[in-house]
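Okay, so here's just one chain, in C-alpha cells, the form predicted on its own.
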Amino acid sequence: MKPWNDQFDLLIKSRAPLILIRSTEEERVESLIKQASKRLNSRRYSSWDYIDGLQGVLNSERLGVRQPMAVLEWIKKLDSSIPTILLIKDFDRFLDDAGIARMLKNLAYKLRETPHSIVFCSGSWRPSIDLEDSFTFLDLPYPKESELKILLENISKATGYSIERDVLEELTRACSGLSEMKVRQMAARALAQRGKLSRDDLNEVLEEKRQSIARSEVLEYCNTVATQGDIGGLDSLKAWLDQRHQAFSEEAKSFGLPLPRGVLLIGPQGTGKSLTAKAIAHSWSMPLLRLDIGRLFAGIVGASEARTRETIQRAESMAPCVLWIDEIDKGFGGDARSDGGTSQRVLANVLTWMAEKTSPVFVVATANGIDRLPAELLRKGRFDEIFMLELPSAQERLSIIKLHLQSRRPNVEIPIDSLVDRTEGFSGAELEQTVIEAMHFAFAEKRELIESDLILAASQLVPLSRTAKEQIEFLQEWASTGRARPASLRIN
C-alpha cells in the first residue's frame, strides 16, 4: 500500500473533487494538507469553519462566517488560475439542509473541470447513500514510529535536554498507536512533573492507552490472572499456543515466521473458551481487550463501519495485545438482509484487517455453535487454526475437579473417582458449579466438605449435554469431518 502522503497527492493530482479523510485528528490533518499544498506545485491551502469562516485567502478572510453555503458558492466560482485545496471542518452538521446536499452533488461534477479540491475531516461521519458516490474516502492511520520518534526528539530538544537513544526507542514503541495530540499531552505532563522526557514516562503511556480503551463503547480492558495451569485438559490447544507465543519473538521474525493472526475456539458453553482467552493474555504478558460485537452495530447508517475502524485502531494502539471477540457467532450470524448488509460489511472489514494486519494483535474468537457462522469466517487462512473444545473426557474431568478443589479447599483430601464416573457429559463450568454446590451443603451444616456432598450436587445438576443434546451432537459431527482441530489430545 502506498504511503498516506502519496495517496493524498495522487487524489489531488487526479482532481478528486470531494475527499473525506476519516480521522479525529483535525490538527494533524490540517498540518498534512498544508505540507501537501507546498509539495504539489505550490497549491494554495485554505480552510473554513463555522465560527471563523474562510482562512488563508487574501481579500476573502472570514468569508462565510456562520454561512456554510457561502463557502461552497465561493469555491464554485473560484478562478482556475490558483489551484486550491479547501479544508472544511465539521461540515457533516449541515448536511440535513437539502440545498447544501444538492450543492455538494453539483460540485462533485463542477470541480472535476478545475484544479480545486474540497477536503472534509471526520472520525465518525459517513455520507448518506445518495452522496456517497460523490466522495473519495481516505483513512488516516495513527502516526508511524518514524513520525513519533521525530516528534519526541523535537519535544525533547525544545526543553534543552537530549533524550537517550535507548529511552527514545522505548518511548517510541510505547507511543505507537496513540494520536499525535495524545503524545503531546503525555509529553506536556512529563515536562510539568520532571522537566524532561525519560523512561519514567512509560507507565504514563500505558495508562493513557488504558484510558483510551475505557472511553471506548465497544472495547473493554480486562484484567486477568488466569493461566494455562487453571485450565483442565485441552493439552493439544495448550501446546499449539506455546508454539504461537514463540512466533512473536525477534528470533522468529529473523527466521521468517509471520506474526500469528489468531485462533477460533468453537464448542459448547462452559468448555473453557473464555478462560482460554484470559489465560493466553496473562501467560503471554499481553493486555486483554474484549470486543462487544453487539455495540458495533449502531443505529446510524455508517456508524458501525466507523466504530469498526476505531476499534481496530484502538486495538493496534495496545499492541502487542490479545483481542478477544466473544460469541462471534451471535454478532455475525444474523441475516444480512435484516440490517441492510451492515453485519456483512463489518465482517468483511474485520476479516480483511486480520488477513493484512502487520501489528502484533492476536485475535481469539469464541463461538458456541457453527450453524450461524458465515462460511467466509470458517475458511482456512482467516485464523491460524480452528479448535473444537469438546466436553471433557474422564481424565480431563479428574483434572478439572482437582483444580477447583485445590483452589477452594486446598487442605482437604477427598476421593473423587466416583464423582468422575457420575459426571460424564458435564462441561468444565458445570463441574465447577458441582464443587461450589457441594461446598454450600457442607457449609450449611457447619462441617468439612466430603465425597457425598459432591455426589449429591452432581446428581441434582442437569448438564447441557442433556438439555442441548442435538446441538452438541451436531457440533461433534461437524468437527469429526476435519474442519476443526481437537483441543484435547484424547477425547472420550
Contents of the next structure:
Amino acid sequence: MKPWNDQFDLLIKSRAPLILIRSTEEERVESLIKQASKRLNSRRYSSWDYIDGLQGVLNSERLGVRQPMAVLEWIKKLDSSIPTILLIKDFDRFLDDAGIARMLKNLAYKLRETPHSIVFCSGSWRPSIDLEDSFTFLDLPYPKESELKILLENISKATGYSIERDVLEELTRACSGLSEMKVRQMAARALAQRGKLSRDDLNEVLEEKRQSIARSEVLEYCNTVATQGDIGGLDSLKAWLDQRHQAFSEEAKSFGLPLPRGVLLIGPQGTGKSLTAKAIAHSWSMPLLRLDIGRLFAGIVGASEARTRETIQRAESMAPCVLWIDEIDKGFGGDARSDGGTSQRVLANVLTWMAEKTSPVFVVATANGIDRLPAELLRKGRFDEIFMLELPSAQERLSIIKLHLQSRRPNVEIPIDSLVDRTEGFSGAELEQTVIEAMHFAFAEKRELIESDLILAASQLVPLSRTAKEQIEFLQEWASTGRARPASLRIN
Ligand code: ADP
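What I would like now is the form predicted together with ligand ADP, since the data block earlier showed the form predicted on its own; can you produce it?
Let us now look at the entire complex, which starts with that chain.
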C-alpha cells in the first residue's frame, strides 16, 4: 500500500471534493494536512470550527462562527486562483440539518470543477447512504514505528537530554499502537516526574495500553492462569500449538517462517475451546484480549465498521497478544438483508486484516457450530488451521476427570475407571460439573469424596449430546469430511 502522504496528495491532486479521514487524532490530521499543503505548493491550508470559525484565510478570519452553512457558502463561491484545502471540524454534528446535507451534495459536484477540497476527520462517523458516494474515505493508521521514533527523539531533544539508543528502541516498540496524542501525554508525564525519557517509562506505556483496552467496549482484558496442563486430551491440538509458539521466535523468522496467524476451534459447547484460548495466552506469556462480537454490532447501524477498525488498532497496540474472538459463528451469521450488509463488511474487514497483518497478534476464534459460520471463514488459508474439538474419548474423559479431581481434592485417590462408560457423550464441562456435584454430595454428609458420589452425579446429569443429539451428529459428520483437523489423537 502507498504511504499515507502519497495517498492524500493523490486525492488532492485528483480533485476529490469531500474527503473523510477516518481517525480520532484531529491534531495529527491537522498537522499532516498542513505538511501536505506545503508539499503541494500553492495550496492554502484553512480550517473551520464552530467556535473560532474560519482560520487561515486573510480577510475572512472568523467567518462563519457558529454558522456552519456560512463556511460552505464561502468555499462554494471561492474562485480558483488560490487552491484551498479546508479542514472542517466536528462537522458530523451538523449533518442532521437538511440544508447542510443538501449543500454538501451540491458541493460534491461543484467542487470537482475547482481545485478546492473539504476534509473531514472523525473516528466513528459515517455518512448516511445517500451522502456516502459523495465522500472519499482515507484511513489514518496510528503512527508507524519510524514516526514514533522521530517523535520520541524530538521530545527528548527538547528537554536537553539525548535518549540512549536502546532505550529509544524499546520505548518506540512499546509505544507502537498508541495515538500521537497518547504518546505526547505519556512523555509529558514522564518529563514532569523525572525530567527525561527513560526505561522507567515502559511500564507506564504498558499500563496506558491496558487502560485503553479497558475503555474499549468491545475488548476485554482477560486475566488467565490456565495452562496446557489443565487441558485433558486434545493432544493433537496441544502439539500443534507448541509448534506454532516456536514460530514467533527470531530464529523462526530468520529461518523464513511466517508469523502464525491464528486458529479456528470448532466444537460442541463445553469441549474446552475457551479453556484452550486462555491456556495459549498464558503458556505463551501473551496478554489475552477477548472480543465480544455482540458489542461490535451493538448500537447504530454503520458504527460497527469504525468500531472494528478501532478494535483492531487497540489489539495491535498490545501485540504480541492473543485475540480471542469468542463465538464467531454468532457474530457473522447475520442475514445481509436484515443488517444492511454490515456483518458482511465487518467480516471482510477482519479477514483482510488477518491476511495482511504483520504484527504478532494470534487470533483464536471459537465456534459452537458451523451452520451459521460464513463459508469465507472456513476457506483454506484464513486461519493457519481449523480444529474440530469432539466430545472426549474414553481415555480423554479419564484424564479430564483426573485433572478436575486433582485440582480440587489433590490428596485424595479415588478409582474412576467405572466412570468411563457412565460418562459417554459428556463434554469436558459436564465432566467437571460431575466432579463438583459429587463433591457436594460428600460435603453435605461431612465425609470424603468416594467413587459412588461420582457415579451418582454422572447418572443424574443429562448431557447436551443427548438433548442436542442432531446438532452434534451434524458437526461430527461435517468434521469427518476432512474440512477440519481432529483436535484429539484417536487411539481407540
Ligand atoms: P467451550 O468454550 O468449548 O464451550 P469451555 O472451555 O468454556 O468450553 O469449558 C468450560 C469448562 O469445562 C472449562 O473451564 C474446564 O473447566 C472444563 N473443560 C472443558 N474441556 C476440558 C478439557 N478438555 N480438559 C479439562 N477441562 C475441560
